[in-house]
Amino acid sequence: MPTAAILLIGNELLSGKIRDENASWLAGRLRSLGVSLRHICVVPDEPPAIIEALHRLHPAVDHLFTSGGVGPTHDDITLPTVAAAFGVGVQRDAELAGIIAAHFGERLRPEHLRMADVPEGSVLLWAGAMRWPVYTFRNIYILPGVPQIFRAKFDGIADRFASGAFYLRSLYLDADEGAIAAHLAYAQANFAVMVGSYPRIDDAGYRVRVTVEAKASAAVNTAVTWLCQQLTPAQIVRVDDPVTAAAPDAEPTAP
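Structure for this chain only, please, in the form predicted on its own.
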């Protein structure tokens, strides 16, 4: 199962001035593609913090996605910092500089061209109708922080990450988590599934939602059947229908 991490870069996220919209969206998209998200990290616009996170996350996952810091202003430091983190220089990509110049025309300023300065060894990915490429360096995909552009750019290259969808079923229970904990642990250890438990304290009509997921529909169905056998009828409010190989659960609802 391919793995991924998300590195969010920006003082505005840590101060609360801007609410992050990219990590939660990308988490859902990665799941729909069959990629296991392992880390989400937020750092300020400070090279040491960015470099530390890059060194920690880059070798730990198959794909590392960064968000923010690729514009023309003083705090847009992601590209040169990626270069510094891996001991390479920064070079101006001639094709990208030409596109920037054509786009801004008479409004072009030297600061705009900073967006064409990429780490040496970078690969620029073009896909579909994108007017602007995705910067990549090794296994790092350097994306902008503006949510609409972030999403459009990722969607343009999303197919390269597809690895088979997850299947998911939920059990909605009127039970205390402690009373079912041993059953959940056994199911995860013995049926090759991931089991989650999410209590509710509102008027949802159930007390705990248990999720069972895997990349094999048969494993999910077998684990859910076993769990139902361990529970009393009074504990079960409802259970999702069995999943089939033709209909994976790509985007589950919130617990």
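Residue numbers count along the first chain shown, from 1. Rigid core (definition): largest C-alpha set, two forms, superposition within 1.5 Å. Everything quoted here is computed from the prediction, not taken from an experiment. First, how it differs from the form predicted together with a further copy of the same chain.
When each C-alpha is placed with whichever rigid part superposes it better, Ile149 ends up alongside Cys41 in the two-part motion between these two forms.
After fitting the larger rigid piece on its C-alpha atoms, the remaining smaller piece is found rotated by 12 degrees between these two forms.
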The other form holds:
There are 2 protein chains.
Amino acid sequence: MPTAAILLIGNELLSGKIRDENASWLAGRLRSLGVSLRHICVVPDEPPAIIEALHRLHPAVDHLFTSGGVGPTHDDITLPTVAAAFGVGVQRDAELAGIIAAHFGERLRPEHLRMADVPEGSVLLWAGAMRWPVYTFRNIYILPGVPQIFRAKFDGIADRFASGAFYLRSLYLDADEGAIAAHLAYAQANFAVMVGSYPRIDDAGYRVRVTVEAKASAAVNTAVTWLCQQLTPAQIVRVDDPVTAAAPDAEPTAP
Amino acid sequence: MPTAAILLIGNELLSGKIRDENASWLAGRLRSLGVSLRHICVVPDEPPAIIEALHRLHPAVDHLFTSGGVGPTHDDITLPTVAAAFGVGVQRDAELAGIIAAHFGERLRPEHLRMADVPEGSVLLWAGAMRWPVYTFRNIYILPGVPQIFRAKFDGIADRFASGAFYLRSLYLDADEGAIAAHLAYAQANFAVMVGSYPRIDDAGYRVRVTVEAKASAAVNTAVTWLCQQLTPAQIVRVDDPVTAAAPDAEPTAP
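Would you mind generating the form predicted together with a further copy of the same chain now that we have the form predicted on its own?
Now the complete complex, all chains and molecules, led by this one.
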């Protein structure tokens, strides 16, 4: 199964000024594409911190996605920092510079053209109706921080990551986690599925959401059936319908 | 200024099943307490990944906060993994075991008591009205993943981290980032403030939010006044009121 990591670059996420939308969105998208997301890291707009994270993450996974720091302002340092991390220079991409110049016309400033200064060896991906390319360097996909653009750019290249979806069913239970822990451990150990357990203390109408996941839909259904047999009817608030090979993973939800 | 890192432990965050609420909330709280958050990392429920992150983060900051993995189920491995990371064993805390036993009464299971098995050398912090302590080990604060409990536990011990707030003002502009980039860079370089720039492409009524922050309120106000003088009236949609020493940082907002 291919693996991935996400590196979010931006002081605004660490200071709590802005809440991340990109990693949580991309986590769900990668899951539905069958890619195993292994790490999410958030670092400040500082070259040493970014370089440390790039060096650590890029050899550890198949695909590394960065978010943020590719605009025209002083805090947009991702492109030159990727270059520095790998000991290459930056060079102005003539095609991209031409697009930027045409887009801004008389309003063009030197700062705008910084967005065409890419690490030497970069490959620019143009996909579908995208007016603007995705910057890639080795196994690193360099995406912008603005959520709408981040999503559009990823979706423009998503096909290259597809690797078979996960299947997921949830059981919503009125039960104490400790009372069912042994069943969950048994199911995970014996049915080739991953079992998660997420307690709630609000008024959702259940106390624990148990998730059962696998790439094989039959394994998910077998494990859920077995778990239901171990529980009392009073403990089961509701259970997702069986999954079929035609109906992969649902959208992510808030906890 | 004290520094901090947040380590979120949980497959559910990496698979997109659950959206993080704890890091984004704690980022804002740490900011208002005057603590500089340097890193956020999300790792799966796997000892090697958790141990790597603990070894990397705990010496790099003053305070390390973990979220998740402290319940009674098979995927709750944070306490024994912290012990393993530092080469110590786990031992059952008698006081905490007694509280757990009293709480569950006849429903007590062996799995519940795992929550009292803490790394040797842990200090349990009991604060205010908390029924349950915060686990700490060296500079690591081990918090649960359920958002309501995570928040209540942190708030119970928040006073120990207070170190003077940051002051923040925002300018909401109808301007292109590239056109104002030179002004922002000048302000950051000359007024002892941190300047951020966050473009939007939706219907918020402005195109860029510029933030100006510092621990000295006067520096924030001076920089904002100077920036307003560099802009045309048509570029300024609105500007936050001046900050005073009695009115620290606002709540974090969505982007």
